[in-house]
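In C-alpha cells, one chain follows: the form predicted on its own.
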Amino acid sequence: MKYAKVRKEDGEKIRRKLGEAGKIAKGYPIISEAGFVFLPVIETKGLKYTIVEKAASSVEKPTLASLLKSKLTPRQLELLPGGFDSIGTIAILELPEELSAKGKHIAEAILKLHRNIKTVVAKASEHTGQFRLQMYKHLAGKKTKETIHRENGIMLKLDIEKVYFSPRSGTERQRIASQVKPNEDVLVMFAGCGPFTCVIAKNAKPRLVVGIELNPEAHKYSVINKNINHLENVTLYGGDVKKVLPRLGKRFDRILMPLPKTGANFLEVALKSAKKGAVIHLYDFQKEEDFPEATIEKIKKSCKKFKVLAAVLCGSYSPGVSRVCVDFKVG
C-alpha cells in the first residue's frame, strides 16, 4: 500500500486537506513511527510528499448488525434502526416491538460506534399535550436527559424531555436565515428553547429578534442560550403569544411562525405587528398532493392580500403527511 510519509506535528493538518482532496485511502490503518506519520493515499500524482510502500491490509469497520450479531436473532438483526436522531449528545432510538427487550444491547453496541454519543435513550411515548412533549426511556450511557446541541454555529442547551426540539429542521433554519436582510426586525413566535432566535441572530445581521414562548421550561433554555451564545440583539419573552404580542406595540420586517399543527390560528395576531411588505413563515402540516393549496387557503382566511414566495417541505410529519412552510409577503 501506498502511503503518504509527513513529520508527526503536521500529520493531522495534512490528513486533512488530502481527505478533501480524495486522496486518503479509506479503510486502511494511519501509521505512526519515530516522529512520522504515514498517510495511506489511494493516489500519488501531484503530492510533494515523500511517498513509501507499506504492508497494510484494510480494515473492515464494525458495524451495528456485526456488534449484535451473537446479540440478537437473524430476524431481529433484520429488524435494527437503520439510523437514529441525536440531539447533543444524546442518540434517540424508535425501536419496534420485537426489539424493545433487546433495547440495552443496541444501546451498548451504539456507543462503542459513535465515540460522540454519551447517552442512548428511546422513544417512549408519542408527542403529547400543549406543548408536544415526549417521554424517553435511559438504555445506556450517561443517566440524563440534558444536552448541549450544535448547529450552524450555535449551542442549544435543553432537556428533551421537557423541550420540543427537531434536529431535523437544522437546514430550515438555516435557510430562513439566509433570508434575512441586515437591519430586520424578526418576530420569532412558538420559540422553543431559541433554535430559530438564535440561529438568526448568529448567522444574519438582524436589528432585533424577539423571541415569545409559553412552555416556562423552553423559556428558560432559551435564556440560557441567548447568553451562552453571546447574543446582545435577542430579546426573549414568556407567555402566550396572543397576549405577550399586542402588549409589545412593535412591528416586525419577519415573523416567524414555527407551531405546524395550530399556528394558522394566530395570524391574524401575526398580521397586526406586521410591518408593510413584511415576510411571514408559516408552518403546516399537510399531505403532499395538498401542497401547498391547502395552506394557501388557511391564508387567504387571514389575510387579504398578499404575495407567495416560496413554498416548501420541510420533513416528513407521519406516512403521507409533511411539516411544510409557505413563505409570503404582505400586501
Ligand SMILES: C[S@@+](CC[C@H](N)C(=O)[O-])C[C@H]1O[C@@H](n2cnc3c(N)ncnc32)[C@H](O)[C@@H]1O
The other form holds:
Amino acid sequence: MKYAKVRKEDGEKIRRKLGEAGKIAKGYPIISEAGFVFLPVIETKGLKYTIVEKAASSVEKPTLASLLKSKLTPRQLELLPGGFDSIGTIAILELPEELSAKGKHIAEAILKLHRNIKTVVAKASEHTGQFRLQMYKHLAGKKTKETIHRENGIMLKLDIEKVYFSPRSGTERQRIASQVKPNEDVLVMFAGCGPFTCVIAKNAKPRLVVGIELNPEAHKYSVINKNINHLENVTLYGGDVKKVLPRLGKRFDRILMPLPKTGANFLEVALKSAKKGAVIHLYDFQKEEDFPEATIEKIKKSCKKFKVLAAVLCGSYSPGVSRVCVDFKVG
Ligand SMILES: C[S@@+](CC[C@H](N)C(=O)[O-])C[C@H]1O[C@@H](n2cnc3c(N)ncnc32)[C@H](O)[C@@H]1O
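I've shown you the form predicted on its own. Could you give me the structure of the form predicted together with this ligand?
Expanding to the full complex; the earlier chain stays at the top.
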C-alpha cells in the first residue's frame, strides 16, 4: 500500500486536505511511527509528500455477513435481516424459518457489532389478547426483558413481554405532541407504559395529561415513567377506559385513542368526555385501498357532526394493511 509520510504535527491537517481531495484510501489504517504519520493514499500523482510502500491490509468495518461467513451457508447469508428494531438495549430479530437454528450465532454477531445492544431476542409470537402482548425468545447477551428506551427527550422503562410498546411509533408520537396547544387538557386512552403521555407532557405545554390503562403491568411502568421523567402534570389511572372515564366526570380538549384493532368501539365513551371542538385521534388498521374512507365510516357510526383534520398512515400491520390515524374535530 502506498503511504504519504508527513510530520506528526502536520498529520491531521494533511489528512483532512487529502480526504477532501478524495485521495485517502478508505479502509486502510493510518500508521503513526517515530514522529511521523503515514497516510494511505489511492494515488500518488501530484502529491508533494514523501511516498513510501508499507504492508497493510484493509481494515474494512466488519458486517453481520462477514462475521457469520464461517457459520452460515451462502444461501443463509443472503437471508440475513437487513436491520432490527431495538427497544433500549434490547435488539429484536425477526428471523425467517431457514435461519431459526442459527439465531444464537446471529445474535452473538449483533452483540459484537453494536456496543449499545446488551441483549438479543427473537420475536416468538404476534401481538395478542386485550393487552396486545408479544412473546420473545432470548438468543444472546444479558438475560433480561426489562430495559430503558429513549425517544423524543424522554426515558421509558418497560418489560418488552409484559407491556405493548413499538419503537417505530416515535415519529407519530412527535406528530401528536406537536399539535398540543398550551393549557390543553389531554386524555390518552389505552396509555400503555406511557409513551404518549410522557412525550406530550415533556414536549408540549398541556395543563393536564390523563392516561388510562387496563394492563396492571403497563400501568405500573406508566407511573414509573411519569416519575423518572419528572412530569408533574400527568395523572394516571389503572382500569378499563369504559369504567374509569365516566367516573372522572371531566371533559378534554384532545383525546388519543391508540388501540387500532378495536379502538372505534370506544368512540361513544370518548365523545361523552370531549369538550365542544375537541380533537380526537382515532387509530385503526386499514387496507391501503380503503384508507381513509373505511375509518371515517367508523367515526360516522358514533359521531353525527365532525370535521376530518388529517388522515395519516403511521406504520405497517401486515402486507397491504397499515396502522392509520384519523384526526377529527368534534361538533
Ligand atoms: C396498542 S397498545 C398501545 C399502548 C400505548 N399507547 C403505546 O402507544 O405504546 C393498546 C393498549 O390498550 C390497553 N387496553 C386495551 N383495552 C383497554 C381498555 N378497555 N381500557 C384501557 N386500556 C385498554 C392494552 O392493555 C394496551 O396496553
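Positions refer to the first chain, counted from 1. For clarity, every value in this text was computed on a predicted model and none was experimentally measured. Definition used throughout: the rigid core is the maximal C-alpha set that superposes within 1.5 Å between two forms.
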Inset, instruction - Superpose on the rigid core, then tell me if the C-alpha of Tyr283 is displaced by 2 angstroms or more between the two forms. - result: no
